[in-house]
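What follows is one chain in C-alpha cells, specifically the form predicted on its own.
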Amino acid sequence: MNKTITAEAQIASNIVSAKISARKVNVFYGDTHAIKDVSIEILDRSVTAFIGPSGCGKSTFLRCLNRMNDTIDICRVEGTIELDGHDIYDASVDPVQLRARVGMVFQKPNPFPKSIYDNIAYGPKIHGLAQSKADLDGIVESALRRAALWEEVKDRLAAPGTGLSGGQQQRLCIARAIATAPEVLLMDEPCSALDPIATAQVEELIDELRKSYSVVIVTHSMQQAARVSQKTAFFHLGLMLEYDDTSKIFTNPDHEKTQAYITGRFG
C-alpha cells in the first residue's frame, strides 16, 4: 500500500512540475505523418535536449510547442499541448503572445538589420512591456547582461547587430528571446554554425538560462546533449523512443536503437 502511494505521489509530484504537456501528438504535412504519438512532460528550470538522427522529428515537434507550425500551410498538429495546464492550441489563444511566452532561437543566428539596441527592444515594445523610455532602456540592458553580451556591446548599442561576430548574434538573439520576459526558451541547433569557443559561450549561458527558464534545445551534437541538459529524448523516424534523466540515457538507454545511436553505429 505504502509502495502505491509513493508511486501516485511521485507521478502528482512530475505533473505539477511540467511546463509544457503533450500528449499524443501528430503532425502532418500533406499525407506524411511525421510525428507519430509522442508524449512528454517537459519540467520547468530545466534544460530538456532532442537528439536523434537528421530527419527524425526533433525540431519539427520543438516547432509545435510555440505554434511555429502554424505558419507551413500544409501541416496540421493534432493532439495536446499544455503550457501551464491550458491547451496552447485553443481557438482563444493568440499565437503571438504565445511565442512571448516561449521564446525562440534558430539554427542561424538572425539578427533584425536594426541596431543592437533595436534587436532587443523591438519585442518589448510590440507586447507594451515598456512604459518609457527609462523602461526599454532597463529591459535591454537586462537582456544584454543575461545573455553575457553586455559588456561587449554596452559602448556600440547603436551600431547594427549584423556587425557582431556570429557567437554574439547569437547571444544577440537569445538576448532578444528573453527580452520579452518568456518562461520557456526553445533553441534549434542553436550552436550548429558557432566555432568552439562560441559554442562553449552559448552552453554556458544555457547553464544559467534553465535557473529561470524552462529551455528545450535540439541539437546534434550529443556531447553537448549530455553537459547542458537534465533530461533527453531520442527521436527516430518521427517516433519518441526514449525519454529520461539525460545521465541515463547515455549511460544506460532502455531502447536498442538509443544504443545504437549514441554509440554511433547510425545517424
Second form
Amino acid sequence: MNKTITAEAQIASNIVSAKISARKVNVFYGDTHAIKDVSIEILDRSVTAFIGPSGCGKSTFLRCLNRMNDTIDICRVEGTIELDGHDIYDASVDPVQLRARVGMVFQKPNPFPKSIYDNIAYGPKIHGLAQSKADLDGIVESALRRAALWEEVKDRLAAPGTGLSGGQQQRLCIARAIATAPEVLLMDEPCSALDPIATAQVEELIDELRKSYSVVIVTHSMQQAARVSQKTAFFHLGLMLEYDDTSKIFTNPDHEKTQAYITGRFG
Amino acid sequence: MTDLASSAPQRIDWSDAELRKRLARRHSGDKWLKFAGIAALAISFSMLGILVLSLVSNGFAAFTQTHLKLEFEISADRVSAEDPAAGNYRAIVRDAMLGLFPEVTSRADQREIANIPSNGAQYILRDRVVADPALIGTRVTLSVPVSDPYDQLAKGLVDRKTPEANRRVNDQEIAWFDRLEEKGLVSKPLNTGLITNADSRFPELAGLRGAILGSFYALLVCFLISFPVGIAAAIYLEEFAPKNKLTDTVEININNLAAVPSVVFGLLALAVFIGWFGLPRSAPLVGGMTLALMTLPTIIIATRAAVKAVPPSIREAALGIGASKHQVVFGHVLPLAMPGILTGTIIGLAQALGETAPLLLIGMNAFITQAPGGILDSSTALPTQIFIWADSPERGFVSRTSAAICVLLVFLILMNALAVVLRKRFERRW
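Now that the form predicted on its own has been shown, please provide the structure of the form predicted in complex with its partner chain.
Then the entire complex follows, led off by the chain already shown.
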C-alpha cells in the first residue's frame, strides 16, 4: 500500500526513477564480441524500445536483463546490471527468482501445450505464489484480464492454449509473464509473428501495462517504437549509439546512423 | 549495382528446342525416381509376402494336433487310491490300445501299437486321475495326442507312395492307423499345447510356454533396467552435460555401442554377470541384463533425438517464467518427448525380443521342460527356442519351428502396434 502511494506520488511529481541501470556491459559469444560497453538507465513505469538493424545485439542485451543468456554455455557477460540498485549478476542472485521478477515475452508466441489455465498458473505454482486453489484462480483471472484476454477465453480455460489464434497466443504469453507479478517485462519482437489487428491489440496492451511495469521492447518496426515507447535506444554493431526520448530520436536524432536507420536508408 | 542496372535484361526463349529437351529430361528424372521407389516397395513387399507365406504354410501343420480318443480302464490294481500319482499308467494306455486290436498277438506288433499314442498320454491320464481320484475303478474316455510319425501321417505329410523302407511308418502301421480313423477315434483339434505346454523331447507335446514366459521375464528385466537408465543418460547428455571433449567421446561411444555385434554382449555377460557376479546360468534375469546392454544405446539415441526435437521455444518459455532446469525437463521437455521416447524404447525392446546370439552364450538355449516361475529359474526364450527346434531331428519340429516363428512375429507385431497406440495416446494429450 505504502509502495503504491509513493509510486503515485512519483508519477504525480513526474519524476520517474531508474528501474534498471546497466554500466559498461560487454557480452561475448565465445570469441565474438556481441555487446560493447553498453550503459543505459531503463526507467520504471515506461516503455523503452530497442531498435537497430538485425544482428546489432539488441536481443542479446535484452536477454542479459533477466539472465536468459546464462543458458547459453559460451556466453559471457561483463559489467554490471542493477535492478533496483542490486547487481543481478551477483553470486547471491538466483536467476530462477530473477526471472519471476523480470518476465519475458518472446518473438514467436510459445504457449505451453497445456490448457489456458495451466499456462497462466504454471509460474505462480512453481514460485509458490498461491496459497490455495481460489488464490490461483484469482491470479489467473487477473492476469488474463490485464492481458485483455479474459473476455475471450473465460468460458474455455480448460482448452489448450495452442488452439488460440496467433494474437491470442501472444496475449496469453504476456498474461503468463505477468502472472508472477514481475516488475519488469521484456519483450523480444512480440508482434513480429502477428497480423496488424493482433499487433494493434498487443500494442494497446503494452500501453496499458506501462502503468504498472517497466516494459522493454525490442522491435524492428519504427512505427511501433514510435507508437508505444517513451524512450528509445538505437543499437548498431554491438554499440548503443543513441539513447533518448522517443520523440527526439524520431524527429531529431544526434547520430547520423540513427537518422539513416529510422529513415530506412540502411538496415 | 550499376552494372546490373545498365545492361538490359536478356529475354530467354523458353520455346527453344534445347531448353525443352532439358525440361523433358528433368521430368523423366522425376518419373524414374518415382518408379524406382515403387519398385523398391514392391520388391520388399513381395519378399515379406514370401516369408510370411512360407512360414504360415510350413507352420500351418503345427497349429493342429492329431488326437486319439481312447477309453481307459483305471483299475484299482494298477492305480492305488492312496497314491494315485504312482500308478502304472503306461500299462493302462497300452491296454487301451491293445483292446482296439484284439487280433494282434505278436509282442513286437503289440509294442508298435502301444507306441501310436504319444509317450505323454500316460502323464495326461495320470494328471487327470490325480486331480480326481474318484475315477479309480471306473472307465475314463480321454482324447490324447498321437506320437509324431502318426501325426505326420494323419496330416498327409507322409507320402504313402514312398517305398516302405524310406518311410517312417510301415504299411502295417498305416493299416492300423487307418482302422483307428475308420472307427472315428482320430480328430485334429486346434493345437493349444503349442502355447500352453513347455518344451518336450516329443514334438507332439512340445510347446512354447517356457519360451514365451522366458522372453517375457527377460524383456521385463531389460525394460526395467534400460528404460530409466537410458532416459537418465540421454537427459543428462542433452540438457545438463557441458559440451566438451569428454561428452563428445561419450556420444561417439554410445553410437559405437549401438553397432557392436550382439554376440559380443553375450560374451561380456557370460564373463561379468555369470563369471564374476555368479548369477545363475540360463536365467531370464541374466538374459534381460544382457539385452538391456544392447537396448541401452538404442533408447539413449532415440531419447536424445526426441529431446532435441522439443522446440526450444518451450524451454525458453519455461525458463523465462523462472522454472529451474529440472522443472523445465520434467514439466515440459519429457512430456513432449515421451511419444518419441516410447517409440524408440519399444523398437529397442522388439529388437531385444528377437535377439538370439547373446542368449545362446548365457545358456538360454538349454533343454528345459518346465516353464520358469520367476526371473531366476532356468528358461529359454522365443528366438532360442526356435533355434533349438530348428536343430531337432524329429519331423514334427519342422512345422513347429515355423509355427514358433509365427508366434514370435505375432508378438513383434503386437509390440509395434503398442508403440503406435502409445504414440497416438500421448500426442492426443496436447
